[in-house]
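Take a look at this single chain, the form predicted alone, given in structure tokens.
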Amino acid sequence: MDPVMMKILDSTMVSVCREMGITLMQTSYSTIFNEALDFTCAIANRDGDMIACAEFCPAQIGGMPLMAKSMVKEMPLDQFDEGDIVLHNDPYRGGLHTPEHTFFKPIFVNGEIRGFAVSIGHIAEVGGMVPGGFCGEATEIFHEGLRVPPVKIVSKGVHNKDIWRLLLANVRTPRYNYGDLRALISAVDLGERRMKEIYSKYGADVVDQTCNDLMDYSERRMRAEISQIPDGIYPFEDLVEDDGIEDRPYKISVEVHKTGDDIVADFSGSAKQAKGPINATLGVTLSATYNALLHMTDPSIPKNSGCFRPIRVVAPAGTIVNVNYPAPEVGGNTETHPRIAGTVIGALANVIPHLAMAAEGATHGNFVFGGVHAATKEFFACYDIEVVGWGGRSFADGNDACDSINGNCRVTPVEVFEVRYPWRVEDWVFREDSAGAGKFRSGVGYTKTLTCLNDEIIISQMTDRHKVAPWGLNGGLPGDKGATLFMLSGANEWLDASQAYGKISPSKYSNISIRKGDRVRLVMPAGGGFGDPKERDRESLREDVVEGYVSAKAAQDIYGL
């Protein structure tokens, strides 16, 4: 093992992955890529193990190894030619959820495959029951859009026009889909070129051996972190409030078994799979468990498949954490992932509270919409990500208005949003007293009010935390819940989707028709507080009052100022 070479190669490959992501962002068509950055770029070895990635979307980082290994298992290496590119989005073949499209390009060196350049991105429009890909009332995978098993979309450098025709015939926005898919292809093209340069510079044997050493090094670092956690069995539970089809909660239950330098996360006590689209695939549950441990261990550990080796997951088939075909699952990757990660963090908070945070808002909002733009006469579709407050920690407040733990995405700026889509953003403000109170309060939530400017916009949503508040830790109080509210043109009362449109769930619904002048208010949840609110630093509390995060009344009644 050459530690200098490991450092050089690791930093170089991570830089390659970042460059791939920048290329994807700058060449894509949809705001979900060029504004929200809902993608990840990585390098895998020939066996499908991730050897490097950039700091983009955590859900995709943790899920990439299973996707790559599933692809390699289904398409043996001897079936690849130089210049091939494989497309794959099937959740039941190791994928995360239907909108997530993954591209693999083999890296040939002297006629032999040495690895793959990988790009994963959330395509905004994938067909199915609703514009925007999040059908809150889906009851089977076929409602959620076109599934694509591993197929060669490019063969020996030549695009397969039949596959392109098939893909673009099944979506509402073929021009935007074409641009976004080509952007994902441009990322793996760049990754392949850069990796060939690295192999040429250092030699294939040196690069491959160093990559194996890097994974072993990451494994040792992760085992060293885990060994510092006291041995024991640590349980925790949380709830997804409903599934859009039945008005009842679904339990996510974990027992974290820690022995020596190994961790097993056992989710056997979790609810049976739901009728609605909140189910997680196995890849999502693996990714969420990895995500939780990465948040509680040394962030300098190189992110590759090696650091996942000490972490094992028990997720029985047919449960909310390992859905069986053909049940729906689009919300599992956005809403159930952060709940799964939160249960692992909550379990370990019993013994390593200094490394834990209270519950975060644990939703991406997933406000999706589409229609025919009155000005352009062209169909549009958008997946709009909203952000939440994070939980308080033992040493600091939670982050204000950040994407949920599994996203790392940005919100679309008002100026871009209003230019691209027929909405007016009336206000977008932090909510006073939304934060979970504590010695260290949570991040705050916000409200965003939109007015429809089009003749009609069809909206759907897949979100959560409208009924079940984010929990606090060590005496911290729960944070405020979220809501989505509607006020029809000419009315003067805000109503949720159940009240206004008769939907079973106020947070998960499909195909609501919004007309010109109607208003929608997105209320995003905060997180939970950490520690006794009365122990909060007085100067920090006064600053909260001045900034409008905490009211004077709450400062007196809750914090004892």
The other form holds:
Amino acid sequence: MDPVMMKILDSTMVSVCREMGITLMQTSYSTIFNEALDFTCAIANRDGDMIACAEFCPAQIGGMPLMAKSMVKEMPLDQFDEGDIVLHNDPYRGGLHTPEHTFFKPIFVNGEIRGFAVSIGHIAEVGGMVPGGFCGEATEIFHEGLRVPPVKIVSKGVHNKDIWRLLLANVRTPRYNYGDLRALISAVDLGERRMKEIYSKYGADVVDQTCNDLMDYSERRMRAEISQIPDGIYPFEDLVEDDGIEDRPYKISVEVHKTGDDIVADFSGSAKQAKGPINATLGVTLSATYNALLHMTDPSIPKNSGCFRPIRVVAPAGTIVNVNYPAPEVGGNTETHPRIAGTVIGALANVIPHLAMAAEGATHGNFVFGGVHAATKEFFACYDIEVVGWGGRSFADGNDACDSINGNCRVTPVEVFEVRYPWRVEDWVFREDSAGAGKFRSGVGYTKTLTCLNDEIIISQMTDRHKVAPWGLNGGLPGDKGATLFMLSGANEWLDASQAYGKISPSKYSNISIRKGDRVRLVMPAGGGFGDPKERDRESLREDVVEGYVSAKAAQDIYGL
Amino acid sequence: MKFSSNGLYVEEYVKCTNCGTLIYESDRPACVESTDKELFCSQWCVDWAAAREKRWKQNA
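In place of the form predicted alone, output the structure of the form predicted together with its partner chain.
Let's see the whole complex now, leading with the same chain.
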């Protein structure tokens, strides 16, 4: 092992992945990419092991290795030619959820495949029951858009027009989909080109050996971190509040087994899979477990498949953590992922509380909408990500209004949002007393109020935390829940989706027709607090009151000021 | 995962009884079948499932 070469190569490949991401951002058409950054770029070796990635979406980083390995199983290396590009989004073949479109481009050196450039991105509109992909009332995978098993969308450098025609005939916004898919292809084109330059500079055998050394190094670093956790079995449970179809909660139960430098996360006690779309695929559960452990270990460990070798996941088929075909699953990757990660963090908080975070808001809002724009006469669709308060930690307050643990995405700025879509944003306000109280309080939630400017907008949503509050740790209190409220034009009271439209769930619903002048208010949850609120630093508390984060009454009643 | 004879569609999704990993037809030779005909992707999964069942019975 040459540690200098390893460091040079790791940094170079991470830079390549970042450059791929910037290319994707700058060439895409939809706000989910060019504003929210809901994508990830990576390099894999010929076996499908991830050897480098950029710091974009954590859900996709943890999910990429299984997708790549599944792709290689179905499309063996001898079926590839130079210039091919494979597209894959199938949740039942190692994927995360239908919107997550993944492109693989083989990296040929001297006629032999050495690895793959990979880009994964959340396509905002994928067909199916609702504009925007998140159908809160889906009961089959077929309601959730077009499923694409691994197919060559580009063969020997020539685009397969038949596949393009098939893809674009099944979505509501073909022009935007075309632009976004081409942006993902641009990313793998760039990644392939840069990796060829690296292979040319250092030699193929040196690069491959160094990549193997790099994964071994990450494995050793991760094992060293894990070995510091006391041996034992640590259980934890949390709930997804409902599935959009039945009004009952679904349990996610984990036992984290720590022995030596190995971890097994066993989810066998979790609920049977739901009828509605909250189910996670195995890829999601793997990714969520990795995500939790990456959050609790040294962030300087190079992120590659070596990190994941000490971690086993047991996720029995037919449960909410490993859905069986053909059940729906679109919310598993956004809502159930942070619950799964949260249970692993909650379990380990028993023994390493100094590295743990109380529950975060654990939803992306997933407010999706579409319609025909009155000004352009063109169909629009949007996946709007909303953010949450993060949980308090042993050393600091939680982040205010930050994307949930698996997203790392940005909020689309109001100015862009209003130009692109026929809504007016009336307000966007941090919520006083929403934070879970604690020695270190959570980040705060907020409200965002929208007024419809179009004749009609069709909205759907797949969110959570409207009924089950985010938990606190070490005496910290739960944070405030969220809500989605409607006030129809001419009315004077706010109602949730159950009250206003008779939906089973107030947080998961499909195809509500909003008319011009109607208003929608998104109330986003906070997180849980860490430690006894009465131990909060008094100066920080007084600042909270001045800033409007904590009311004078709560400062007195809860914090004992 | 069992494909149709023409390879164009999936006829059966087969997963490990313990860990839930998707088992492709090419993986089958390396799999372990339990005495009650359950399919496991590895001996580790057979042992883990047995140990879990024993532990849960003890704790019940």
